[in-house]
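To begin, one chain is listed below as structure tokens, in the form predicted on its own.
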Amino acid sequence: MSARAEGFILTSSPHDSAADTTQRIMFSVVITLLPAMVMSVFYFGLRVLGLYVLAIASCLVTESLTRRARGRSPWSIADGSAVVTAVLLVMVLPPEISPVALVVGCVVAIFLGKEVFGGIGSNVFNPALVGRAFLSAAYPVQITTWTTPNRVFAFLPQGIDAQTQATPLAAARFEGIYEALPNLLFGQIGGSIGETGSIFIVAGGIAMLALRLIRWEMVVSLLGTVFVLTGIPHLVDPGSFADPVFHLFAGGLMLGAVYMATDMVTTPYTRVGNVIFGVGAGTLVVVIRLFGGYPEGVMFAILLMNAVTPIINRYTDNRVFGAQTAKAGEGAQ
């Protein structure tokens, strides 16, 4: 009896196929990032909307020359990765940053960050990290220059920066000067333009968890790995160490760990790598936060477990449907 007697369908793969689109997936993080990138708007002024339009032109022309420069469609720009590259970008500067130097960002973020590789799918870096932290060694000034932000929320506390002009971060590790935790909820504090409230940030990530455009485990690898290892110098010396919940919250790890360290590509795709390298980057962030140079750990973290991404796919790749691991000397027969 035949097969399609039987019921089968003989046909050459792929078997299956699914609503998401490459587009569909990263229009649905813009969506799940506008309420972050409203309050920045409150916060810092009208400025910061053009920033975001500044941002996002730049980075489509970028791509769609780049692409055609090597004989590729330029319309590759209308699947929305550029886009996703540009607000996140504009999301990791201080809001004074120059439309110079933020184009300048953008095109390192598409031109070295992910086209150099073969374009989106094939970048092994996160491309808006990259530009970030070109812009952090091409204008050191600018990329360290804080805003103290617009009083939006009365209820809210004052916050230190409008006294010291410090990030929470940056007031904590040399000043000892701890930020409320109200005002690093909802983001009326001096800092990148994502700064403008965890709150926002963790509801657009449940947001993309129920759609399910990120996996659970990097995020809740990474942030707990914080908690932990925050937690410790803090039980042992408080006076000198900050909680482990205002390092949650503080600074950009929110965003780092719900749309950065989640990134398809740049990241691994097994369930342990994830676990693999939240750990790894949030252990990072921490050596970084408490004994490194700089009060913020987050981009030079993620770029590092980037770099060996590949090398955990690897050693935590699924295995093969229809594969067999053969017993333990049953080769030596």
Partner chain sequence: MATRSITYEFAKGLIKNNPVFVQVLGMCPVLAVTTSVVNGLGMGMATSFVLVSAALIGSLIKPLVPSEVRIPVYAVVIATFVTIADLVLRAFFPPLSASLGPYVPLIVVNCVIMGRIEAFATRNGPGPAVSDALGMGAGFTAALMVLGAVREVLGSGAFFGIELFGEGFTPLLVMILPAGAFLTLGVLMAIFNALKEGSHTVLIKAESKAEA
Contents of the next structure:
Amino acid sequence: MSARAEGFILTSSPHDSAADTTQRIMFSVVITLLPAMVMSVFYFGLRVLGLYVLAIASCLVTESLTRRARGRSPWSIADGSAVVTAVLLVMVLPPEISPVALVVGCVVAIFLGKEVFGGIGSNVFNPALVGRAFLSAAYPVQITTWTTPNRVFAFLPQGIDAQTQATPLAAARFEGIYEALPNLLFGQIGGSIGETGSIFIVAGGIAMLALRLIRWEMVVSLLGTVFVLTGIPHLVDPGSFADPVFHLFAGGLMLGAVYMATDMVTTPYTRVGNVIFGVGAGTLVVVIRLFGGYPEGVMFAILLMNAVTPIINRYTDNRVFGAQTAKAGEGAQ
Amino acid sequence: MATRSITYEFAKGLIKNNPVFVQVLGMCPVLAVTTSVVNGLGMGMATSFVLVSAALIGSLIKPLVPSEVRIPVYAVVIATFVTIADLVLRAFFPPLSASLGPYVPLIVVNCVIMGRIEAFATRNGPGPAVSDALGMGAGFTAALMVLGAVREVLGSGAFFGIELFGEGFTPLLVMILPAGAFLTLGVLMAIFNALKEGSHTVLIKAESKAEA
Amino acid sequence: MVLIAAAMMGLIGLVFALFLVTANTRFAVETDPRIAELEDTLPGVNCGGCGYASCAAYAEAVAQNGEKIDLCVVGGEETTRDVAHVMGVKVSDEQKDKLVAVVFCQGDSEASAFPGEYRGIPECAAAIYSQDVAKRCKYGCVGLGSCVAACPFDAIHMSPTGIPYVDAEKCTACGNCVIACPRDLIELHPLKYDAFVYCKSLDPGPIARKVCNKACIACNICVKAAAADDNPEAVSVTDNLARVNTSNYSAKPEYGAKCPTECYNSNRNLVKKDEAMARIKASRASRAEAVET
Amino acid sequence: MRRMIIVLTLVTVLSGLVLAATFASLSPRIELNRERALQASLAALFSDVDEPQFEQLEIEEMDIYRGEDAEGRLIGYAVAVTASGYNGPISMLLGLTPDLQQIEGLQVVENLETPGLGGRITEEQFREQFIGLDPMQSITTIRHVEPDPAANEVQAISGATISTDAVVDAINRRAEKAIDAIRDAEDR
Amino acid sequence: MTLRTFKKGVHPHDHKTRTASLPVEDVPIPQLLRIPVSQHLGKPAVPVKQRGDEVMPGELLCDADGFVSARVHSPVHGKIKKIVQQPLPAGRMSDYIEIAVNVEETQAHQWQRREVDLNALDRDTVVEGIRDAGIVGMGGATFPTHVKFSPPSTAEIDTLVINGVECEPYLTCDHRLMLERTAELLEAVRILNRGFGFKRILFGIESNKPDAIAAVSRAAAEIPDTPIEIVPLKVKYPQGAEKMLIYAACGRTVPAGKLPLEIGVIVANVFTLVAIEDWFFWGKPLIDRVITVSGDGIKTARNLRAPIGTPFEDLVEACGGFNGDVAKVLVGGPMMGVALPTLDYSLTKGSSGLLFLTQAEVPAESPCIRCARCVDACPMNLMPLKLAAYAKAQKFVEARQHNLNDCFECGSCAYVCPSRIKLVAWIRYAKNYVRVHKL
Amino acid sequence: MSLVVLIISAAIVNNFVLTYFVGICPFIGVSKKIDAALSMGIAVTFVMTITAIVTWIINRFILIQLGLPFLEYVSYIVVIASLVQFVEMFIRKTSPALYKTLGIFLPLITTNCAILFVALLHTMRGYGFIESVVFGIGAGVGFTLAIVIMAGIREQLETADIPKPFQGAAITLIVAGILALAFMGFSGLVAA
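Alternative state: the form predicted in complex with the partner chain, after the form predicted on its own:
Shown next: the complete complex, the earlier chain at its head.
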């Protein structure tokens, strides 16, 4: 028995904490991404596996180098946020992306997207999307060249011509050809590495909701807004506008709604704020998809909403418990 | 007022008071026209010309100008020289004039110029005034050229229009887009700050912070 | 065309001049004459580089709110000099009596051992205000180094036993540490003067002694010593605390010779550069050892 | 007070004088530059002709040039076409064969398109697709690689369909009108 | 059946099974008591005895200094050795009255039950009795109970909410009281009801104490003159906080910055009620209390009754001493309790638990990742991450404008924080700063 | 060109700050607080609109009529400077409250190149009167949008642990760069 009667540790209450740590959250996110990652390797070949490895390595190296340059301990790379960024960045790039471009994207994502703001938690924009946006401006040709995946599920109906390189959204926007829903769900289409198998993203999203890693308000408001805003023109003129279900599952919307718009660091604090973000991002997605120069708008929509998140956060504080009644009470007296 | 050597007045504009990296002034042309070294050089020269001429005139006419109208008078003087520079560019360097586009007239509202006239030229003789203006102009031009060089090399794979890399190099187009301008200048500015601070103190600070 | 141009411009200039003249007489507002003078001094380009919306706003801030005089980036040092001239501030290169920061506490982890192990927020003010006490004496140094963090010149460090000491060579007397210390333990005093009571405890003697064996217990021995030296003004005891008179710095180190708690001395918590480096190294070595074992 | 007015007026008058003088001395050169640039663009359309000469036809609301070689033979026409591009107007010159049956060439005089993307409309690979097409028929763009494009099809620039469409659109809208106008003018 | 509860909050690890089934036992009477004069919120009480005075059990030691203050009585026979200054667990210094206990005499002392004419009681006599007994809120807040029960004349009090929630992990003293002293508890409710004539009396108990719900229901059925509604509540922290409990039990919202009185509600902890019964029927003021001694660092966890002022060493001894290397000692529960640097403290009216933790790693704060879990946890609907950021940046005025003072430091935010940011510490820092500097 | 398209083009697609780099000085200087940024934005929009009107008139009825295009810069800058001063004095005289919120930003506008740029651009593009006015409003709205967004971000970054060399203008420029990337999403939305 230790008879020590002094020298106890002094800290403020509370003296217990929930099990989740930043690290745990980040790796949970990665785990929910696994099905989609595995499927992407399945669809696009082992090359993609190499891309994941390369991206994770370059993100971690970039982060630890910048940390070291600042004289901080490089332990922080263990928090897993760089891994999440790396995986998400690969998922929004085309499968034929060159390794050089990928590394450039990773460096930009981690350095300009996160570290210059002060590292994890301080960044304003989603680092993976910063990387992706940078690449799409840096290598516009490479980033819009798509290959069709291997036909894994041969029993499913064949989609558009296997020779075609356009993504479903580009095909719909510029040529009026609509991909069939099963293909959208199971990845039988051209597109970014991680976005083609919507069903696996949905599964990951359900897992994250169950683990309370993300808020349903964000996902529902974003997807709901896109559904409604694409549904209205479709009802008016089904010939020129794709149906809303197509829009939900085509392109990067599902990936964006589940994994990008729900990034804790760059989205609003409160549930009301989340809804505002979701509706805003959804509207921008539709505007860009239907009227803009790019067939896909998820990346830009989320980046733009990231930019206004500080303003949303400023004006959407929760009302303190009892605030409303206080006013009503005063009014009554 | 302590008088300092003319060389000093010239040199301080290059690093110590660099109008771009230290004072963060005259940003529009810095960002807009630096897609290549040549453009940067051209804009830098044009600005320097206006700066020097206006500084000279400013220091000469100073005793004549009542302080109430000094700002409009200098504005007119600057705008006059800018127009001259613009006409000269159009007459003798048409391609450069085309690529600088509407950013030449914006020299009129470049804070660097009005600032130097007000702060320095009108308080010193023509000699120091011109020297100061030359220094500032040189600092401005140098900054523009550095930025232009980085953007041209990365964004077009060339330097002064000469291709640097072989077929294998895919230029980073973003560098010659607006976003690239902002990002490059931001990073360059940080590098400038870090160098200026002196790597030594940065390291010591970081070390003691890491320990705490 | 040349004539038309000249006429046009002349017309515009005339209109503008008339306009300005009217404006000047019509909208004249009484202000601090220094503001006008400062406005004259400032470049007048209203670039916003100083953080104010206009040169006039900055001038007003300098004249009325004591804003710093060196914020004008456009004007650079010339303008700063002129502003200083208008404001009557001297930008002297050297101060006759160099001031340094002096830490008024010796209650380190040996003198004022704290029974617990503080693991809360590593910031002095936070530790005090969140009531997670980090040291026993409620007047003494908390020992979490907020002053160290506040020093922009790397001139103040924590000793291994948890009291800050000042590197006299690096200290510029900027006063940041004075502000940072939540217990007001740091003051600026001339470097050449070195006799102080290094304690600020207002606790009555017995309590003070209980929490720290280097505390002033108001025993009056130093006061008597000063009186004996025919210098009764030099030291006095008020509120359970002996203080040397800093309006004339006449107290001598000898008065503290018999101080029972050694709080009156001349060590100043001050070190020279070499010594500072040696101490830093020692504390690092001891910490490294602690990690290894 | 009076000095204020005098000084400012004086300065502005002087400024006006200086500028007018400068302008007077430099404007011929500037005009010459502009003319040269136009001639160069026009000449580039008919690159196989030595020293082509161009004169502007008198047609309302349209800039159309008639080209002749050194011997005065008609080598074709050039139509100024402006397209609404991705970032701003694209001004082009469309060359037509003397019989107005085929497109002789396409020159992009000015554009604000994204360099490397829409900006690639200035590249020869893109522009030469138009050579030989029938200006009276609507040109269409295709997006995927087809080894053997059908008549009056041009391959879009990958990733820059807006710019491509803008160029093609503008040509489609303008060509027919221009040809009618040329015919009218020549008939007169 | 859907259980009632409040909005938000957290589910901390519970740790209650270790002591929930252990009956309350008396500690051996200590040789020495150290009784702080300040055991409540408000002004410290003023000693009325001097060094050397002999005191009897229940005799007044210190009188209340003003309205918001509480009396302190002697729990024992003994002699006042001295009055010393020592820190309270919360860090503040306080006078302590040290009593050398006459163990035999104390043991011999018997409290006599007295007959009470319930019909003779009115509000004033009830409140006066509570004040005389030195009763304070026993849930841990230690707000003098008579103050809580003295509504301004304009307020209409119609509801009594009895707090049998005990949502803090580890603690089981209230639970035990509800089982072992059910009858006394309800007697006290009758006394209060006599004084106030409540329209409703709600008894909130969390559903993880089914035996307590059953016991109280059974006993309540036996006093038809005082209708009590037992309200089983969903298990959630901090349900025991007044405002949360009122919302959970009767759906009323206490306006921000106001007291429950203003919406006609009085909340009383079960322990407070037992103390009221002790005074009215036995003439025994608040001189002892039940405390849960638990945690991995103690040999035998127990629910102990001990005189106020009992040194913590004695409690440790009564529990068989330490078990392993104790890293952290807490007074109260793990969510709101205070860590002690040494064992050199003694039992006060508000000490509901004494916990000995062996594992107390204190991870460094990592950067806030803005996950906003604290926002979703805060029962007061505050923005803890903003408040902490303001505190860090020393923007205390901004913090106050963001309802800083509505935080009651329940710890939910810091509990859920994945970055282990000491949110409560930062907020408390800001609160105290604002208070001291009157911002 | 439809006026709606023009306004969207000037405000969003070809945002003055993020694609033409004009108005960068106030964009960096006055974007520390949202309130100040908003006031600045409104003041700029106001002056831009008036400038567009006045310079259009000067260009159309004086410079073109008399064949003096080379006086463009000189006359514009004189007009803008006097205009700003006039507006400032006018507001000070008529509405002290408005002066308090807007007035202090007015002097800064003279050297805001965005104002001169509006004048130059409508001249260069040969916009009609209504078009010029709408263009001025659109450009002002775009400036306001950019500066307010930037101010929001900078308010948040105030508590961020930004590496020392990046503090101040450098991080502001990088944020602007990422914003410019994000605004690229709007390109092609309307043909300019």
